[in-house]
Structure formats: structure tokens, C-alpha cells
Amino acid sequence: MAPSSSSSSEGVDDWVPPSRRPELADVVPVPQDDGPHPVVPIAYRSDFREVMDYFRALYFAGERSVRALHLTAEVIGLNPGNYTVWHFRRLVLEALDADLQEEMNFVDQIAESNPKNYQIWHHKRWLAEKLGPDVANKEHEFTRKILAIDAKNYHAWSHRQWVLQVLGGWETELQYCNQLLEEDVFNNSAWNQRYLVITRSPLHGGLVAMRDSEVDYTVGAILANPQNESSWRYLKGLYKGENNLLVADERISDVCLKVLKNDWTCVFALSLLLDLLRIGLQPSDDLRGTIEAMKNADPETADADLATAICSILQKCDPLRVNYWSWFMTTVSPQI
Amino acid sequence: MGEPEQLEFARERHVLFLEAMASELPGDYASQEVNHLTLAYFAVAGLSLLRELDRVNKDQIAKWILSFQVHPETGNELDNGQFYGFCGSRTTQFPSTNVKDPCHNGSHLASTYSALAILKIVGYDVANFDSKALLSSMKELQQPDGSFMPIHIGAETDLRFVYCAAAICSMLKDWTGMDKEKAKQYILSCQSYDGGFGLVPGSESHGGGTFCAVAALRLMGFIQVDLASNLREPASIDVYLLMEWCLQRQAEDGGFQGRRNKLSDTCYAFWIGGVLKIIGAYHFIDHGALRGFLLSCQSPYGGFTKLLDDQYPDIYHSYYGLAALSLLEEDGIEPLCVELGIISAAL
């Protein structure tokens, strides 16, 4: 059991019991009604029963004190994830009219080791509200600082996100995910952070402003890595919506082959080439050239067109979803 | 880790496992006890799952269950914003005569989710209790943009409550407990440029929040029973790009991973797998790599382990599991009805 940053120095080896605290001399514990005979019931531990029977206690009373004020925190650092206790908490610092600045780095600490906790995050954007946006950077500082330790934490991202929706601190987002993306180029968060700077910052002008230098950038990162779905997922999503200015940018089919040149195999290259050449897309004679080369190594799709041929190689090349591209084969391939 | 071919279904373990872990949780599920429904769903359901429901007392799990009910007093108005659900433990549930805080009704709507699933399962008519003021005021949860809050005093709002009120509703054959075309705009505000959906908007594609999102649109009727109709309909969700994202998330280990590029984790073959069958897709996915990660997640303690390399089982691991592989028709496993989470039988 952590100490908790607002009760004093004691250490976890001081540990003093409740019932043994002279501040709670005055208090009649009220211990824990299980009711009639439960399932799964939990081996709690004395010390965990004892701070909880404390905490009813001052709870039932209506109390707002600084002594309530430590208590939670005890029981918080017990159970992160009791969501009345963190209500409790939030009465009494509002009653209290408390420094909230205090609260939320006494909120970041415990975050810190409690990371995945709904009930902190919530906390802490509670406070941040009731803060305003003078605390953006303080809070982008922080969930940079969680995303350091582990760079796809959803809580994180979602409270990045909020944070700059509600409070702002976008002037460096892109920038942020610029350098997520040169330390791993996989992250899945990192791209899906960009496409939310692209479509809903203010100061980067939307998502049909942004797409042509998006393209490249992504282009480059495919080429880079053409085993990374995330690049080739993002470059879809760039013109989602917009089938004819997909088929249209011949950046998109340039890439399938570059890439396919290189490595005939290419799940990624393959699927979205099929997904062009459903939504109309014209082959040129280099791409004609390639697949035909393709099918060259395969005898089995000799005579069959474009579209069924690639169907064929991804069967071989993508066999998890073997039953996929054989529906897909003789569904859809026989439409385009 | 022996080869797929060798790996057997070891359902007695199973079976010991659930059960121990029914009549007494060890100490360290202390910190999630605010879930004890939840866990309790967990043992009960995978004890269902498994046909071995006999071994805990039907009756007093009801009872036990009921007693979490959070009553309204006589002359309260129901509009006074409070939620009469189920609270999910006795540490947040306080009897309201002794209690000063005028917000000390702790109901929440992933409890009453638990609570309403543990009764079905254990045969128990919901139609017994009164379910009047638990609709109407868990109407009071839904936000002006269609989601839902999960209790009163304030949290957080994602796609996990809006199954939560859908998968109530049904349960409950009574939908005046929502606005159904509102939490269908919130859901699909949620489907990601990739198609999965995330669990608020602009968050990023993951596994449960694509069940969540399609399991809730499935029990409000907007989703169709087959592939090709759920196709052919102009889509208010992509189907196709939904169909995409989640086929892409089995990996080569067989195993399905919550979002793109991150480990294979057992769950993640009841989410998603969930979703593909919901939508007509499941024989789209390789059922015998599926299999074989499922059994390689097996503890020889019984349960499953959330990862490939792990050491340990967990309770929730462990019901996914085995929902997953009721998925994959193994033998000795019930059938699931999906966007329930509970036995086909037990409704």
C-alpha cells in the first residue's frame, strides 16, 4: 500500500491503524454490511476493512474535513477504482475550497502508478475544467510523460485528446506526432493522433488543406516500412468518403507498385490495389505490367483479369484470411 | 506451449477454477471489488458456459443479486436525476436512511448490466422486479450527444454505457429506458477513418469499443442478421471497412489483437470475434489458428492468461476464453447468444 502524499511522513513500515489515530478518536467505524450470503465473495485484507469501515463512517456523517480529506486518500491509494470515495473527495475540496493546483499534482502522482484507472483520469479532468485552459500545457506535459513509459495508453490519449479539444495546445501536435512516429513508426496511437490534428485542429485548416502534404508524408513512411498497416490505413483514411479523389491521386497506385516491385507479397499493396480497382480504377500499363508478371509466377491465374488474379495471390499470400479472399474472389472481384 | 494439434480443451480445470474462484476471490481482486458483479458475471456465466451451473446455488445468487437494487423512497420523484439501478458492491452501496451525502445512490449502469445477466442466467423472471423506475431514470444518463453516463454523481461517458443501457433495455424487452436513434448518432461518431470504432470519437479503433458499438446497434435493430444484407444497406456504419479492420486484427499466432500493432490478447477473440459474427463474417477468420492460441492461453491452474507468455490466469481472461471458444462451437461449450453475453438457453 502506497503512503499517500497528504497524510504526513509516515512511511508504508509506520502504517498506524485507524482505530489507533488520535484524530479519529471521536469516530465509530461502521463496518461493512455483506448481506446475504454472496458469490465470489473477496478475502479482504484487515487493513483495507478497517480504513473502508473509518470512510463510511465519515461519509454517513455528511463530514468535509481536512482529516476526510486525508482518509480518502488512504482509501484511494487501497482502491483507486472506487468511484463514491472520489466522489466524497471532490464534496469535501470543494467545501474545503482547496487548492485544486495541489489536487491535481497529488492526482498525477497516483496516476503515475495507477495509469489504466478510469476514476483518476476523470478526476483529473474534472480538476483541469474547473481550472481552464491555463492548465493545457500542464496536462500535455503530463500525458506526455505517461505516454513516455508506455506510448499507446488509451486513458492517456484520450485525456491528450480532450485536453485539446476543450482547453487547446495544438500549435505543437503535429509535431508531437511527428516524433512518436520517427521513434516507432508502428504505433497505431500516434497515427490516429494525427488524424485527429489534421481534421479538427484550428490552426492546421482541415483535413482537405492538409491531405496532399499528408500523402507524401505517408507515402514516404510506407515506403519506408511497407510491412506497417498503420501507414497504409492512414493513407486511406486520408480520402475517406472521397472514392473518386482516391482513385484519382495517382501518388496512391504509384505506391502499390513501387512497392509490389519490390516485394510481389505485399499484403497491404495488394489489398488496396483491389480496393482501387473496385472503386474504378483505370490500370496503366506499368501496373498492367507488373501484375501480369505476378501472375506469371503464379500458372494458376494465368487467364483470369486483374482483379481475380490479385485475389488469388493474396489467397497464397494472406493465408490467415484465406476465406476472405476466396469470398471476396467470387463476390466482389466478379463486379469491378 | 506444446503444437495446436496436441493442445486438448481442458475443461475440468476449467471448471475447479471458476468454482473456486466463486466461493472465495484470493485478495488481490480486492482493488477491482467496486466490479464485484462484474466479477461475479465472470464465475456464474463461465460456469454456464461450461453446463456446471449446478455447482453454485441458483437461489441465493439471486437473492444476493437483488439486494444490490437500489429502491427510489417513497416520494421521490423519479425525475430528481438519480439512477435506480444496481450498485456493483457493498462498498459503494449505502443505505439511505443513515447517509448525509444527498448523492449516496452509487447504482451504476455496468452493475445493473451484471446484475440483470447473473439473474437470466440463473433462471430468475426479471419480469418480477419492478423495472418502472430503473428505465425512467436511467433515461436521465443519456447526454445530449447520445452517450451514456454510467452513474449520476458523474464519470466518464464512452461507448462502454451505451451497450451497457442497450444490452438493460433488451434484457428488460422495454426501450423507454433510451433514445435509441441518439445512441445510434453517438456510435457511429465513434467509427474510426479505419473502420473500427473507438470508445469516444476521434480515439482510436480498438476491440472492445467496435463490440461495444456494434453489439448495441445490433440489440436497437439497426444492424441485419447476414453479411450480404448488412452489406447491401446503405450503410450507416461501413460495414465493409468494419468487416476490414476486424478481420485484420487475427495475427499470426492466431490470436486477435485489441488495436493494429499490439499484442494478441484472449479477450480480443470474444470482441472481435463477436463482431464478425454479429455481422455475418465469422467464417472470414482462421478458426483453427483461433483455436490454437485459445488453448494455448490455458492455465495449468485452469482459466486463461491474457497474453501468449503469461504465467497467470484471471477471472475475466478466463470467461473470454470461453466465449470465445463457444465462438468456434467447441465441444462442451454452450452456445452464446453475442450481443447479450449470455447462454442462448438462459433467454
Second form
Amino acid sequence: MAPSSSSSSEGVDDWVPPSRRPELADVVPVPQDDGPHPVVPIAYRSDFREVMDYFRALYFAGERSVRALHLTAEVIGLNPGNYTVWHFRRLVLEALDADLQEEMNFVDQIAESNPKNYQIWHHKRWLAEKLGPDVANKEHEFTRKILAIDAKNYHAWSHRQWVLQVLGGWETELQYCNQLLEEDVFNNSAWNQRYLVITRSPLHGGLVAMRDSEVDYTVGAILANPQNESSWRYLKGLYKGENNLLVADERISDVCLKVLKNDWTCVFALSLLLDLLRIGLQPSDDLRGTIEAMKNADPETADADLATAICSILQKCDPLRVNYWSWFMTTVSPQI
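Form predicted in complex with its partner chain already given; the form predicted on its own follows:
Below you will find a single chain and nothing else.
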């Protein structure tokens, strides 16, 4: 029977110092060596210092035992960010042929309290890789739990993407993205995940197959919330490296037009329209008339061509990047 990988369930009041534990009686603790004149000595708590001294002794001895495994759990409880302890724990787990599913349960408990700890997520990935595709759904459920608390937890998203690409679980991922965006359309992490799904999932046929429906979806999201930068970037990303198709799709210039008719100061609509003009868009009469009306509202742009006029408008609407738009104005074709 493989040994348990979890630590003792004793409460704080029942804690017994390592020096008084019979199973560690033969261990000679190894104190931390900071040199003869440490510049900034750390005032460790006595319990932390003693546990680390005993851990250090087993670590230097290279001991792979149940007591070593239990001691690593205790150290992790005191400092979950200690990379050396996690590394040693993996060596012990392998040597003991421990129950890795039980270990996953242990690390999940630690992760819930420390959801932004690099070492914990690295350990989870190591376990998931060894346990294989059977744990994919459980790992997705765990990241859902973490993301419900913090929708932009980088570690949870990174782990979720790794599980998808290595272990699977694509079947409901687009639905999950829909759910997140319904809850918060400004969730840029969900937009990023959506792009991963349509470009990497083996179930949807890739970007080319998904582009048409995704453009419709994104245009709807933009019209509902024109000031959401994520949806504008996602829309442009659907044509990454294919400017000819971006210009040819009338839905792109049309959404810019619809937004600008209601709010001519929308920086995202103006900047996308400027990109379209720069790469060859021939504006419709309606679009040209809208821009002309915007030009006439500002005497400084009344005689400017369309692209230059938009740059001038952006200088006023986006003052934080006024120098950028001044430079951009020098790069646009004057004949537009």
C-alpha cells in the first residue's frame, strides 16, 4: 500500500516540536548558516526555525521516507513558497510510489489559500502530467473555482490552458468563455481564453472556420459596450496577418460607423478606422459623411484629409497618447 502523502491533522495546540518526536529522535538538526556576520538576520519564529532545521537534516541526507514526506508538508504549511521543499517533496513522492491523487487533494487545499503561489501551481502541473487525461475535468473544475474568486488569476488561467492543450477537456470551454463574458464582458482574460479556444481547439475547425460567427459575436459585444477595449482587440485579432480580409469585411468598418454616429470620441472605433484607412479601406459615402461631419465640428481639421482628420481628433480624445497620434499622422497617406 502506498504511503499517505498528507501531513498530520493535529491542531495547533497539539503541535509537538520535532525535537520531542520519537520518530525524529535519531535526526541531528542542521541550523541555517547565514555566515558569521549576516547583514540583515531574519527573526524566525522558534517553531519555524526548528522545523526547518530538521527538514534541512533530512534534505542533506537525501532521505526518502514517510517521515520526510510528512515533514515537507509541515514546512509547506509554514512557508508554501519554498521551492526547495516542493522539489524535495516530489523526489520523496516518487521514491515512495505515493498516491498522487491523494497528493493532488493535499495540494488543492494549499492552493485555495495560496492561489498566486508559483510553486504550488508548478507542483499541480507535475501531478496532473503524471496522473494523465483522467484528471483533466477535475483540474478544470478546480481552476473554475479559483477564477470564480479572482477572474484574472494568471496562474489559474495558465494552468487551465496547459491542461486543455496537454490533457484535453475542450468540449465545454467555449461555453465557459460565453458564461464568463455574459457575467463580465470586460473580462479581458476570458476574451484571451476565447481566442485560444477558436485557434487551438481540435473541435471547432480553427480560426478560419470560426471567424464569421466570431465576428458577429464580437460586433454585438462592441455595440453593447463600445468602450470595452478587449472586444475591439479581439475583433482585430480575428484577422491577424490578413489585412486584406479585414478591409474587405464590411462589418468591421460598419461597426466603427455605428459607434461613431453615437459617440465620435470613441478612441477604439477611431483607431481601428484609422488602421483600415491606412491599409486600403475605401470608405462608403455614409462613413465619409460621418467623418466629414466630425471634421467640420473642428475648424483645425476642416481642410484635412480623412486620415489626418482622425489623427487630429484622436489627439484631443486620447491626450495620454497625443505624441503617438502626432507621429502617426506623419505616416498616413495624404490622398485618403
